[in-house]
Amino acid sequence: MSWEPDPTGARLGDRSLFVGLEPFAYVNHAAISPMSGEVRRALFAVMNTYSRDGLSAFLTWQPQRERLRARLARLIGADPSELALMPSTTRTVVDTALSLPWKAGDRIICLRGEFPTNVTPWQRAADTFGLEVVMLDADAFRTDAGLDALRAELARGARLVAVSAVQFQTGLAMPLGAICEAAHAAGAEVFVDAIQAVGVVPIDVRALGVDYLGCGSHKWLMGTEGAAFLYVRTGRELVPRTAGWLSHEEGTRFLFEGEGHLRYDRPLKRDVSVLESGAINGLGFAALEASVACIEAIGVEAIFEHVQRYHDALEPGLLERGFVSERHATQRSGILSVRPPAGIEVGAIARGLRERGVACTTPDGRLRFSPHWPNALAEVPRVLAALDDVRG
């Protein structure tokens, strides 16, 4: 394999490394991120790779995959062993749902108003081992009233709390580190669906306290899709019930040391890397390197505050005309949302400002702006400029 990541050409608010993105402002990093260059080149790589070397270019890229697992442990803070090469969040929601050792009568606390991928698995869950899941409100979050009804609701007994660490709709920046300590007290562990974050805003597992986290690469990790990762902090039990036939130990011997090595037999790998079932997305591993290479060399600190100045000098402007924030003084993630002035559709703003070369979206009624590295701030006018000529 002779490619390697090059991040030298990532510099915040400089988007040289996306020549052909078509929108002067592409503020949709929380839905799907651009392909850069880099992203680009290590397609091809991977591409060319298996056009010329067939099977043996799986081997071949075998290192890449484990530096990127090392790569995603050093962005979270975590132990290369602990992650798991998954192929989308939902996976690894699904993965993890169906694979607690649970008890009937366990219950699950969700909340209303996160995406589906961190409520539907839970509630699958629920029906196939008779648990309960219990829903809170995320949106209380926004003060103490949050916590105050999670601990209630803890106290009454759960295993398990599933939180966002950013929720798609408004933005709001979860109290992590003050969630898992109130489940820990509780008996409870907590799962985080981090797409909505790591990236853009620094998380560290260890120091948060979280069980699991599943995060894909198409967001802020700006890889592809159908890539992904799951964090399982060491000593959590899974029960493989979704194990396949890479789940084995020493589970492909067979196709290479001769007769007699096809067993049914061989234990299962007893870490997180048992949900590595079967063939993987090499394609989409070597984007997801090249981006958080990229991201590595600015660095998540740096990231994050480049993005909170764009939303500094753009929520005003929105304010000014009409606008109603939901960004929290505090609790501040990549997303900027607001809602309408009465009497305005949201869908044709969007769609109005698509046209004039900003790209944003509209989750639940919002219009949700999502800036990441690549952003220069000078947008920001242009931006402001489009919404007016929108507006009529």
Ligand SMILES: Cc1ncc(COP(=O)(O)O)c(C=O)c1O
Second form
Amino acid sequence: MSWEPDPTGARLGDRSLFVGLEPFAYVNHAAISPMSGEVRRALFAVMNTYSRDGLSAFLTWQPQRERLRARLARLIGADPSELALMPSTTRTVVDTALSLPWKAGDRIICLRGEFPTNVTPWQRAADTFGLEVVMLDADAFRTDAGLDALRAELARGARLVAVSAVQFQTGLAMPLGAICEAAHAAGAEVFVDAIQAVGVVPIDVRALGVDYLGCGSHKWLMGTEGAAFLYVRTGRELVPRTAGWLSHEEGTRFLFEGEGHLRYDRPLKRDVSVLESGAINGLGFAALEASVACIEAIGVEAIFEHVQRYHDALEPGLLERGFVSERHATQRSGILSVRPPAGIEVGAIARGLRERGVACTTPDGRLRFSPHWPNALAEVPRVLAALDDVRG
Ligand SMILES: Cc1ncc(COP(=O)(O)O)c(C=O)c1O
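Would you mind giving the form predicted in complex with the named molecule, to go alongside the form predicted on its own above?
And the full complex, kicking off with our chain again.
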């Protein structure tokens, strides 16, 4: 592998790494990030190696994935041995939900309003293992009422709290430290869906006390779909119910070392990499290292501040036009969501904006803007002008 990430072209407010990106304001990173030239360079490097070498490219790219694991661990304050490379955020939840050492009757606290990724797998685990899912209201965490309701529910007994770091519709950053503290005090653990946070909101799993965290690449990490990672805090026990051929120690020896190594009794790996059960998305994980290197070079704190300046510029213009902001005074993220004035349909506005070069989305009736490090503050007046044009 001669490829190395090169983040030297990554600068706040400068989209010159995104040659060919059509919308003049791509404020849709909470949906899918466009690919930078650096991501494309990584993808071509993998493709070129496989085109030339076939099987041996598999071995060539293995060290790159270990380098990525170390970078991802650094990004969230974890140890590389606590991370598994996975195919999607959803699979991180599914595999965790299937692998916890449940006891019949265990209770799981989920939040109404969350993306279904962090609810469906817990419901399926409840059906499979005889558990109970209790729903609280995510939006209640705008005030202390959310934590009060959580503590009351925890007092009834719970094994796990499943929460997103940032709510996908409203952009509300959840009080993860307080949630983990309350959960641990009651003997419960916390699973965090962090795909709407990592890359734009600083996250330190150790300082927050997070037990499990899943995150995909294609939003704020600016990689591709089909690559994700799972953090499992050291000491948390998994029952390897989703293990596969690559979950064994020395599981590939039979391919390379001649006769007599094909065995089914090799011990399973003891850390979270036991969940890396089959062939891995080499393209996606090379792309992810390219995009994470850019994020690291700029710094997540600087990106967060930059995005807040963008929202600070955009929000007043939206309020003047009758939209109602859902941005919290302190629990902020990369997402600025607004509700439309009465009688206005957000789908039509988003389509009109798209035709005028502004890419945003409409989760559950909100107009959602999600800029990242390449967005320039100078875009904002043009975004508002496009909005005026759409509304006539
Ligand atoms: C909070 C949240 N979790 C999970 C997902 C889906 O992630 P994946 O497709 O990686 O499973 C999304 C959006 O697509 C999301 O907003």
